[in-house]
Amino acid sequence: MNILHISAECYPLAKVGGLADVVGALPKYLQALNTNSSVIMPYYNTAFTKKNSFKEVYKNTLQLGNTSFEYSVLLLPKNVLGFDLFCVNIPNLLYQDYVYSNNDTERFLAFQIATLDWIITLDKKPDLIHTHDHHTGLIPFMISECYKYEVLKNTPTVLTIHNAQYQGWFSHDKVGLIPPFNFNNVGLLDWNGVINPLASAIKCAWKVTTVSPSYMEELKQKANGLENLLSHEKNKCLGILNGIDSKVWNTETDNYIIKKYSIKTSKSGRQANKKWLCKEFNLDINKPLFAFIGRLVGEKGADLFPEIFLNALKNKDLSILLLGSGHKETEEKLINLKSNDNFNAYIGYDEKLSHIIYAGADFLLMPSRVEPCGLNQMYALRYGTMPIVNKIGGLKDTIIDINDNGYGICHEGVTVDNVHKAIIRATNFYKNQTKYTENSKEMMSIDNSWHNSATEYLNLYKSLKQ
């Protein structure tokens, strides 16, 4: 089966978010279960591209409205990534040292039709097309739709939705943007009276996946607009447990971390990291280390992150260090509190921080109210740091309790008080070093690869080829 995944994002091309994560390793682990696994995206100006050889195999214009673009298709070798990457060139439009920005309504436009030009023109096509987010939404209207694409009227769609709160959209103005189809059947571009890529692609993809099981349940609930129509396509909708990478994030071979360690000598490699993340922000290795890595977004739960913290430290008995960038009122803040003797932050983004971060620290926090799978809590358990996690989404998939026999430390609601709470049940725990040792071991002992969410893909890719 030969199977093509269209994504805005794919690690280590380019990586705002999880999106990328998934998108570089679903596709290598269906590759180890036999299957042709590629990926498209847009060939952005990224210190990966400038680094790696690409090359051209397709070059065409394509029509976006009354505005013609040139572009190309280029390909990355399979040994690179363990999969074929292809990349749509549009110079001037993708072709950018960013990955989103306020005209991304005629970028992703332009990469969706610049893609499905170029797939029409294969002599062998995709077996099934798996888009992802609203960035390649209309991918599944097109393919059914559009005249110019009639060929892949009887290829397979699926959409995994990533994040339900983003959906692209745009005006109807810009309807006359999108390829020639029979406009009787409009409708099923727009929801709410506008065009929305998301909405479009849930209506016309043949099945639609969410990043975990919990999320999709609760998308019935609450989807930013999309309740009713979720609720209604429900017989093609299911919940797949996103993996990690295990080849990627794997405290034997992790280059960036300051020591490496295994299951067996996990005590003195994490001790080894959490030394030289205390010497590097001025922290006291005695003391258990609370850590949050990610986006200062609301989803996040980062606007209560000035007071919780401030709450936390006044138990002088513990370190707090965060890395992410996002809200700057929430960023100002957090600098203030610095002045603290036992905070520090790294405002911005630094991928071999991070993953020292999660060798070193003692607990992640991930007060999420809203989180479709998360990443991060199953990036902790590979490497021994325990999850503190609100009761959501796939957070609430993967972390149980360890009253309930588990491993980590579970809050129900994103509230001061139960953050607080939460982190005082840490602490508490942290205390018998003990326990805390082997719990950190069992952590590291779970699997959470892709091999079982990749087998998963691959039975629905199955189901739609009988």
Ligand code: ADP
The other form holds:
Amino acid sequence: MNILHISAECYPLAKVGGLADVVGALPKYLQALNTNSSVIMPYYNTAFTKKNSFKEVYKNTLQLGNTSFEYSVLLLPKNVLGFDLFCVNIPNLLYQDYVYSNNDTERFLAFQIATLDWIITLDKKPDLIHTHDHHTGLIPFMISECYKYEVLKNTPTVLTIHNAQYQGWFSHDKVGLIPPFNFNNVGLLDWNGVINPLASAIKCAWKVTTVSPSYMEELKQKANGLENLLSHEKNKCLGILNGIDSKVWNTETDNYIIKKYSIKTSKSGRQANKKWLCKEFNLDINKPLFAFIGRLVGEKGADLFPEIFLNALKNKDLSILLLGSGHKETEEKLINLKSNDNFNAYIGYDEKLSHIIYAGADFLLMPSRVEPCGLNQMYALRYGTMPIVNKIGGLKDTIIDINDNGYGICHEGVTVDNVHKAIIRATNFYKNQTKYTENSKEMMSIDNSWHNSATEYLNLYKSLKQ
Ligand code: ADP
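Could you present the same protein in the form predicted in complex with this ligand, rather than the form predicted on its own shown above?
Entire complex below, previous chain first.
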């Protein structure tokens, strides 16, 4: 079976969040299950595209309403990433230094049209098309409704919702940008009076998955306006937990970290990474180190961080290190907080630093209000860092509290007080170093790799090809 993933992000070419990690890993693990799997994404101006040579395999002009754009499809062959990576290059439109901007309707529509225009020219067309999030959400509609893609009508489509908060809304004034289709079915594009690519994909895809079973259930109650639609379409929806790429996230081979380690050598290995972090960020190595990595947005509970951290720092016997960027007001408050002892922050994105934090911090804070799957907690487990999580979405599906014979610390609901109490439980747990180290080793032995999840996706694909 030939699967084509269509996505706005794919690690290592372009990563903003978990979407990139998933699209960069799932195809590799499908290949290992003898399922040919490739990815098509926009060609951006990133360190990775600058460093690697791509081969042009197709060239054409696409029509976006009255405007035409020259574009090409570039290929990075299988031997580099473990799967064929195709990129759509539309100079001046997609090819930018950034992945997302405030004005992406035209960019991602052009990407989707270019992709489908190219697919219909292929001798060997994909057996199944897997789209990810709203940026590629119009693909299922265009396949089923646009006259020029008629040849793909029987190709099954799967949508994975990585995050339902963002839906890609745009006005019906722009409907003319979509290639001609049977206008009687324009309702398939609409949700609440606007064109909603994510809603359209939920209506038109053959199957819809979310990145954890709990998130699927939660979306029926709270999905930024799509609750009724998801409840209505529940029979074609299912949750499949993401895995982690244990080839990339491997403490024994990770070139980003300061000292590599196995389960056996984890105590000294983790200590060396912590030592580097504490030196770099002027923190005391003898205190338990709490860390956060991620986007500074409300979904992650980031608006509460300044208050949570101030509260926690009253206890002089712990340190906090944050890596992230996002909401400007939160960033500023966190920068101001740096004048406190025992706190430091790197405002920005740094892949290497994130790996060292997973390897060297003692606890990883994830007080998310919404967490579709969450990869950070699984990376933390793999690297032996104890996660402290709000029991929601994928966090609920992957972390068991120490008081329930588990290995993490869970709280219910995101308030300053709840997170504070969880931090106190953590500092108390840390006092017994023998128990802490045992727990850390136990976490490292948990298998959250993609193998199981890829098998579930494969079963889903097979069920659509019968
Ligand atoms: P989301 O996709 O909602 O941002 P996930 O937990 O699914 O959250 O994935 C986040 C991914 O992005 C992880 O690989 C995490 O390490 C990485 N990440 C997030 N912010 C940063 C940052 N500032 N620097 C480095 N890596 C980051």
